[in-house]
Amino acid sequence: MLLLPKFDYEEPKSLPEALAMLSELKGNGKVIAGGTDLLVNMKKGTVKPAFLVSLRKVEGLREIGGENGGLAIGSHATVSEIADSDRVGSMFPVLARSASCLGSPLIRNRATIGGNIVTARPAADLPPALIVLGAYVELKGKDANRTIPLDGFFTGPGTSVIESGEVLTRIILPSAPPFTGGDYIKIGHRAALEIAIAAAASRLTLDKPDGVIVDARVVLSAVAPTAIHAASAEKALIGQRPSEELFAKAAALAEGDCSPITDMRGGAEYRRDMVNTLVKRTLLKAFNDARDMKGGNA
């Protein structure tokens, strides 16, 4: 039985207090949210923080609200809150779908959107959907704040550009253009409690319901060190009239855009085959949603 190592637990009551505390700890402290990844890694000994800093009592970090026509989600909003939110479901259904795919109901009740991002797992469920939606993340430190595209946040398995002493406070989703639709699908061995073997999120924007594709985003997960764009597939889609033949071509190109490995959950070739299938399915769903939507909806 694996036991947690010893650590001190801090529970600041405001964000400035938390940021000052993390600055003083000089890298020896970790922010804890739901703990669904952090506590497991501490038991394994892969991370050994001397202090855990909980933001549970900091107000405003679980809010889901409007932001310049789009949406801002507090980093400590739970995955179940996102999956069940009418606002998220109506404005960005692809995010609601990805949230509903994460783990079991018990895990979704504990895990947070910020935690799912900052752990930088290659197979995490929320980042692919957030990247196709053009999400930004707000990072705050004791002396400086910055807002950066999530697309540039991840640097490798378990690593990102977040600096010691910084806290991810909000995820900002810009409004979607008219005639936009999206989808997210992952495949695993079981319906719940499963890390994805492969996953894909797609988003298409049409110039009109029966028109051409003016923007295309296809993001793959669990088939590279980080969530990645299927750049060849995206390029092949833009400017074209949607069709099953076009989506099949893009899916075949997406196979070449990924670099899966073979591990205990699946082989590299199987993952490539699944990328092909998932990209075709997500593109078809995105197209059907896009042509039915006069307002932005992704």
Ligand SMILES: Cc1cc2nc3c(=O)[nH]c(=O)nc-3n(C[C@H](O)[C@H](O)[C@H](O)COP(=O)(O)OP(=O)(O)OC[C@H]3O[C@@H](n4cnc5c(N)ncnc54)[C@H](O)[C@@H]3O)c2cc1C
Contents of the next structure:
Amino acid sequence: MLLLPKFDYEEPKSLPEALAMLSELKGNGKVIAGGTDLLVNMKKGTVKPAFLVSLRKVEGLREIGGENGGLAIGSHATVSEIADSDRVGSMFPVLARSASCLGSPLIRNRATIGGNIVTARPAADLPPALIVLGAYVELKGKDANRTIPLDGFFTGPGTSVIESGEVLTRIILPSAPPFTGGDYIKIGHRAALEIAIAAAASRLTLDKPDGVIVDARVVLSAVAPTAIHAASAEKALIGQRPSEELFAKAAALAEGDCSPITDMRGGAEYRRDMVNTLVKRTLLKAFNDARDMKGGNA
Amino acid sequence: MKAYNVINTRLPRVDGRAKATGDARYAADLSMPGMLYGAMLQSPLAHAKILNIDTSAAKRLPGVRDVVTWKEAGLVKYGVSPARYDEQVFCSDKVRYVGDEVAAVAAIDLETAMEAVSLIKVDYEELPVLLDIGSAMAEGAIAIHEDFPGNISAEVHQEFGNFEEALKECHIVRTDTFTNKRQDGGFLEPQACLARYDLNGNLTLWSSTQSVHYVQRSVAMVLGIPVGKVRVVKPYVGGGFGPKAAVNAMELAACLMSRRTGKPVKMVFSREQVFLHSRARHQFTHELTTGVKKDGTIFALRNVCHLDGGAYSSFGIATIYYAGSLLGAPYKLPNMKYDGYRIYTNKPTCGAQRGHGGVAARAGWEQQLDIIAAELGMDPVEFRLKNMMQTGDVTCNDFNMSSLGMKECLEGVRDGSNWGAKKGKLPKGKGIGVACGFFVSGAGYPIYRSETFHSTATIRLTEDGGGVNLYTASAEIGQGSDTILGQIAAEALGVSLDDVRVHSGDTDFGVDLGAYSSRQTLMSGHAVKMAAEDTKRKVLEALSEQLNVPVEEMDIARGVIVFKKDKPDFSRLRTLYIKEHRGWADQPSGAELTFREAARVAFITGGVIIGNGAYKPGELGGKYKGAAVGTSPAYGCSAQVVEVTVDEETGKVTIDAMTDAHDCGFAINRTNVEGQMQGSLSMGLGEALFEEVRFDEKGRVANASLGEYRIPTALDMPNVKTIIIESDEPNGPFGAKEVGEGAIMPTIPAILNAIYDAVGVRINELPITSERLFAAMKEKRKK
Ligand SMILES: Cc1cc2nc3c(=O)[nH]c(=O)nc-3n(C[C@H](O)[C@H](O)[C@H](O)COP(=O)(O)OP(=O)(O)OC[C@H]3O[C@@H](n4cnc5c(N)ncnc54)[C@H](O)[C@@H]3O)c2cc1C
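Starting from the form predicted on its own, produce the coordinates for the form predicted together with the ligand.
Full complex below, order starting with the chain above.
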């Protein structure tokens, strides 16, 4: 029987109070947001915090607002709020799409974007989309704040550069250049409640609607210890005129960029094949949206 | 068809409010003052000798009240079929799978009990682990059970007609192999129980079970308590599908520790323990050889089946018979030969699950029939219709199709899905498939040899005449039997469903074999109908004396007395009733004599009015060995059409639409019938596309959670078009027969056939994951 171990629970009313509390607790305290990862891991005994610090009473952490032509999303915005937000949907449909395939409707109502990032699962749904969008994360500690690119934030399965006293407060999405489009596709077994067998996010920027590719980002997930760039695919795309042949070539290169394993969800060979399919499909959609400018920012 | 007032309607379920509001209490919700919590020590090894068990540290832990092993529980063997009692409450000499029960603890709380379990020290000597049929049957393999060398837990050899001779007349003969995967029951409520042994030596066990009767007998036998002192009560149950149809070691341990401590003991399975206990669908491997004549007549079938049984027998003896006997029908197949082997392996024990024994066989065969139809150049629907049995036909293995709306089912789904406009005409990647199936409507015999009634029912009227109490030991496990039996009682007695209070799932209420083999509606329904008719007769006889109207000239319907001829003057009775109930708000009024007044008269003249019913099947066919498995008073049947989209670049199958027709004889509650059809389809869809219990190389379940063991979500289910066929079963109450299990039969093969129609590949191994289908398509492209 998986029983939740005993722990203390605090609800500080302000961020400074929370940061002071976490700093004092040293490694013994953990932030709890939706709890959809943390409580499961506590039941399994893989993490054993003595204190849980909830930020639900701290104001402003759930806001989704404009920032320098882009967006700033509070770390405690729920995944369903992001999936349903008109603003996210029109400016960054890739993010809305990735949010709408996380877990199930019930999980999405509790799960937060901050939790999805800090938990650093190799198959997490939001990071690939956020990385192709060039997202930054704002980290606040008791004595120092920093804003760093999400690209490079993850160091391995379950690990990242966040330090134990730090809180992720906001995710910042810079405005995207014109003629940019993107897509996110996840492959799982069921229509809901699936951890990705493989997933890919892509973003393309053209110099003009019928022009060449000036920026290309292809991020793969569940096929390496963390979400990774398909670097050779990206390189092959930049400076080229988009075509189905080009995308097929990039997709084939992406297969070589990943290092999938065989586990219960799928075999390495299948995952590699799916990387090909997903890269091809996401690039095609990205291109169509970029050309039509349908995708707003991406 | 005859007009009814209560049945053949869409009345809401009697337990609907309680379940929707959370008011319903399940076994895990129960608690009692002074209650102890139990936990079990289960083997971490798949096969090992037990050298020593040291419980001293566990006993010393503060808060621990009892620690038991085989020394306390004894060595009584139990199981499902008396011929194969091969389990003990706790292992004594060796453990046979990861999860085999070794000891149990009762303590003041669950944390203490679990800690104590971790303090029990067991010394094991590891033995070779046999995880599949191949290694278990290999020359020189160690015997998992000493009495069963070669690890054959059961074998069956049957031949009806003459297979070899029949082949000579066949134009097409083909052999295919088909295999499914071990399934989990996937019910939402893990098993849970609360045992209380009182000061007078009476034991009450509340448990999440499908059969209070079988559990009662097993508890009495294993713990050596007179059966009259054992009462088993089933609270609300959140699904069973087979695995809860027999006693489990947790129930026995809770009873044992309650007897020893004098305290109530509660125990609950974790989800992982549900997987370890298992008793769900076996992995079947069928080699099927079918012979068909030039004109499309299905003429011969040979079926060789191997079952991976796991460590013990459970329902497996029945399973291995069903895996043979449930082919043949619904087609007129004159020659059938079957060889079945159930093999012990060092894995959790398999048992019965919805569509017991027949689902994989049906899937493999209906796919093969599709291949043959194509070879003959016949439309799959036409091919099936040509071979279809009809009402009154008897199968080569002596199953009497006393009603069979199979043709109506097949025509129903053909027309309901617009088959003609779609078959062979859909774009690449989209496909349509059809399949048929049938199932027993209640096992013809109890699981132990006995002359017992299969179901009894008692109705007791309240003394004021206002209430009808129905007592039955049948098991409402979510399938809706309380509602169905309440409706049958109300209809047969002539009152409304609101007037009936259904008391069920308690051995004190009578004998009922329980909810398995799709038997509650037909068998318990008969008993309830008889009890209601008995009650009605008693009321009318009393009334007859008072009013001087012959019984035959009266009836009860819609809560009032129907006088077939002249209505007599009953004012004396009414005045009497009103006088007795002065000041009451709901006095009878109006021109009709109410049931309430009549029942009151009956009470006053004769005491408490009690009606009784008891049912067992009449003479059934089959004199050959094994005929007891598969013979039934009636058979339900069904056909389905499934439409799919296959993503050729990922292998992903999306089920776009399902059209399902089921012959349930007569629908007591139309909504409930549709609910069972939809539930069966969902379970079939899961087995077809997702579900597989997996093991690591040490025999540990690798996906013992509903996160990694995938049952379909609501979003995976397409809209289902349900078509109810009513063939009026002569052996069923009001013509009713099963729908609970038979409806699953065509689902998997219809999906398989639709996938072939979409992308031209045949899959012979379940589940049809995207990966498996993608690999098959890749392979085909290479060729
Ligand atoms: C049934 C189920 C299905 C799931 N399906 C998916 C899926 O399909 N895709 C997917 O990506 N994930 C899935 N998950 C995982 C999980 O729901 C997500 O990762 C979710 O976004 C986590 O968010 P949370 O708010 O619940 O985080 P929590 O569980 O509260 O926290 C997760 C971790 O992040 C830390 N943390 C949270 N917020 C902050 C913060 N602001 N600052 C610093 N640290 C913080 C916590 O301390 C903890 O270590 C699933 C989980 C379950 C239970």
